[in-house]
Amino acid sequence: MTIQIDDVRIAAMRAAFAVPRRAVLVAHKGPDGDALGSLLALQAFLLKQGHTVCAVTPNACPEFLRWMPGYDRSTVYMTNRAEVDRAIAEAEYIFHLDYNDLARTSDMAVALSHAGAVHILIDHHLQPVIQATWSFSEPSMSATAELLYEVLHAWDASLIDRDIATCIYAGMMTDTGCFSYNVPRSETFRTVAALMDYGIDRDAVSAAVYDNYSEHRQRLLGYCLSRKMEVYPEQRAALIVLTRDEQLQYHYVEGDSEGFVNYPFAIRGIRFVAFIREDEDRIKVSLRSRGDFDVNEIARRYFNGGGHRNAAGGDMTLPLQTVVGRFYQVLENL
């Protein structure tokens, strides 16, 4: 399943962006490392060309990640709200990164939708919705990392250096569990070798994303396991429900959970978990499975949200009972 960049319309960039240009990129709320490393890489990638970037997320990513090349010159939405809504008016192009939706972008998206800006969208979620003048919109990728590393080859190999190349392979590498799920073709791992020929340390990468927790994480972890993950063998399934109070008992900060909903996998037979949390203003769910099981449907149809086959998500403004009763509905329909 080789992807072909459209040649048209990587013409019709790099002619856009022969001239100093000023572009906001955005990522969605609650950045993971696939929606930072894409971030982090075109800023870079576009700061060489010379022109203006504003790299924004709504909100502020986890610290696990803020070691990423380029990370100290991003912003933050909810601290710098008059400086980019600033930058949103007076963008001439706005990146969408990693999220097929404007709502994902929270209280940005507004901004966003009566920005005159040219529109580009690099994603790899299904069905988009965002109307954008360029659309690379490619599911069958491992990330979007992985479809912005195509888009730059593309547009001008010259400029992707060891910085770009590190912080597309950390997007690659946390959207897929180090390649473990949701790597449908055979050209991802022909990426991660062009990517080490930039002289990227993988085990720096790994070390500083997998290894880099605090100890209130550690038996967070160890609670939701031993006290909270329920099991149920006829449907192979698993469900983890976190609630704020329990956040705030492990002195929870954001990204703590980041990667919780894997760990019932290790179960033999488990094929579908859902890991449910308590979230001030809303309830978050993400959805995991092995196989043929698609949740991004399940996603759509009980949590509205979506994603893609093996991993999909929503975000709930309901009671978090409801949103857990939703779950037992699934189970009876499995």
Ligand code: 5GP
Contents of the next structure:
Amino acid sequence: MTIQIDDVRIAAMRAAFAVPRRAVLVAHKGPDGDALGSLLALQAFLLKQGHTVCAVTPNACPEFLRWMPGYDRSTVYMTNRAEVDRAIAEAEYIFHLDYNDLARTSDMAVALSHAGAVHILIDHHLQPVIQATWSFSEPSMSATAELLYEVLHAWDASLIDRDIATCIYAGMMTDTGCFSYNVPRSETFRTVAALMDYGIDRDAVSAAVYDNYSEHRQRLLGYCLSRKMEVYPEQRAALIVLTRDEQLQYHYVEGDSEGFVNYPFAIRGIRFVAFIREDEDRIKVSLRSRGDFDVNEIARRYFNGGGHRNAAGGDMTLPLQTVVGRFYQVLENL
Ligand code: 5GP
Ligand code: MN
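I have the form predicted on its own already, so could you send the form predicted in complex with this ligand?
Okay, now the whole complex, with that chain kicking things off.
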């Protein structure tokens, strides 16, 4: 299935950006490889065109993503609030990358919703609720980065370079577990081939992301699998709950539990996994599934969240045991 990127919107954007503009680029809270890769690829593209760019993540991204080209030029809202608020107030264009709801930008949502700028959405989540003048919303895309590649390619292919291609590849690789899920379209691999032609180093990207953990993180993973994982063969489900105390014990830093939710799938028969983490001020839930099992619906109904059919999440300020109780409720209703 080829996704046709609408020429009318691209032409309008090309015309709008024919003169130097002030743009703010935003990715979602708890930035993952796709969020950061999309953010930095677009940052590089717009800078090459000569625009004034403020690329922001609501909070800091995990250590293992900070190698990405252009990272040093991006900003974190939590630590540079005044500067970003000013950029948002002065922005002519605001790009929303890899989220479908302003709530996913956390503390930035108020400032963004009051901004007088033209809003542009580039995202692959289901059911977007962001009102954008130009909206590129394609849930069949493996990653926002893949959709962004199509947009940039249609906009001005001559500006795509090795750094931009690297960021886009990193976004696609991380959102698909190295192309092992959420890749329904053969075109995705054609895009990877095109990115390789820009000279990206796939081995280096893979090593930078997956062979770059701390010893503490690796031991925490072992602890979660051996001591914290509960398996429910009848429901073909598994659960891992990680408390705040356990995190402290393993010197947890942001991003350390990224990907833990995928490990139980290695057990034969498992098709539904929940990972519940007790953070300082909230409970974060990650849900994953295989096949037709829809975790987007479960995230919406039980965990104040959403996402994709096979990868969703939510966060809540309820007590940990209440959130865990909701998981058991889901199991009972299966
Ligand atoms: P993760 O489990 O890796 O944090 O998130 C997986 C996917 O679930 C994300 O790509 C996003 O679509 C969705 N997601 C995660 N947390 C939330 C949340 O708090 N609210 C909503 N609406 N979606 C979320
Ligand atoms: Mn994504």
